[in-house]
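What follows is a single chain, given as structure tokens, in the form predicted on its own.
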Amino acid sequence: MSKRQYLVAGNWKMNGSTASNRSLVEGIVAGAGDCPKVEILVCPPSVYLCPVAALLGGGVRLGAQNLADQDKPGAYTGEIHGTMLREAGCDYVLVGHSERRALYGESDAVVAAKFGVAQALDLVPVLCLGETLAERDAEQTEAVLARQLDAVLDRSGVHAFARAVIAYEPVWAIGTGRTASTAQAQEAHAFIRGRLAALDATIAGSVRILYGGSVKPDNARELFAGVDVDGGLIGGASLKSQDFMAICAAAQAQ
């Protein structure tokens, strides 16, 4: 089968302003036409979703960084319901990012619930998986990935991955300047795909698995060359349009 369409997603995290967002989006939209084979996604902070949506064009998609695990709106102060994200123009939502797990205590069960709610509300979840440095050093990478993935499989089933994206993010490589080697990234991606393939080979072959963790213009092309690597979830480099579009160009060149 042909290679899955590359997806390059920018996770802006808690960064941005009205002025800087406009400049960033204008640069991304201007360059999107040079990467027709690549799906491009931006995930700004929630307060900027609507203004950013108004600036988007050229097929660039909008995503949110998080959503509530509630299936109905209600008395949940500070939370954002998935229907609100859809109304703001979102097609995608990140689920289970390592910072949500580590800093805000999101368990595998909570992440699995958010994944299910996202799909029920017509959002495509980008499920984030990854191990810490201590877990990698203890040779627990596959056990951690299996545990995180199985929590979603047990709740939603393998067929849910027909309309989902997975992002492998080794926690030790996020914002540290350290990057998994091409072989390390491919090995983890192959493990994830293989676990899905044991349940449904067709879905495993179609699901896109992104790499996240200090992806930059100078290493993106090598990372994206892995047979099971279908693009990237980009953090710091997504805040500069020139760097982000250089990463998109690396995907386009594959």
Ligand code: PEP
Given for the second form:
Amino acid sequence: MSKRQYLVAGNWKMNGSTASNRSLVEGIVAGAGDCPKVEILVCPPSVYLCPVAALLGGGVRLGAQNLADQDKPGAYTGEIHGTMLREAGCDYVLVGHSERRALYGESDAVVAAKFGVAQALDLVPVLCLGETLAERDAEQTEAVLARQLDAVLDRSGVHAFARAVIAYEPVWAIGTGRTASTAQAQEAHAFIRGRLAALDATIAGSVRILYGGSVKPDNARELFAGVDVDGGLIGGASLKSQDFMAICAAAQAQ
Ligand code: PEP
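Could you present the same protein in the form predicted in complex with this ligand, rather than the form predicted on its own shown above?
Shown next: the complete complex, the earlier chain at its head.
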């Protein structure tokens, strides 16, 4: 089977301004044509989704970093409903990023609800999974990944993964400058794919699994070489168009 299309996604987190977004997007749009094999996605803060959509044009995809777990809009102060994200031009939404889990108390159940709502509203969820350093040291990596994945499988079923992306993001590698080795990333990705394959081999073979955690221009090529690694979810390095496009070029070169 030929490898799945690479996806390189930029998670801008709570960064950016009208001026810096413009120059970042200009750099991405200018370089996107050099990476025709790669699907490129940017996830700005929600307040910037509409202006960034207007700057992107057609080639680069737009995603949100979060959505409400409610299936209907209504009296939920401060929340953003998935229909609003669709209207703003989003195709994708991150779900269960470790910062949401750790800093905002999102449980596996909340993450699974958000995944289900996103799909029902025609957004492709990018489901983030990953273990902490303490969990890795305690040899709990697979148990944690299984628990986080099963919460979504139990609620939405394996067929939901025909329209979803998974991001393996070891928490100890996010924003720390510490990266999983190619072998560690591939091992975790193979575990995730294998768990899906036990339920449906076709879906497991088609779902894209991204690696996230301090991906930089100088390590992207090696990380993306794993047979089960289908691109990256990029934080810090997605804020500089030169670095982000160098990472896209590493995917293009695979
Ligand atoms: C992330 O926020 O998903 C991430 C991987 O961040 P960084 O690339 O900065 O480690």
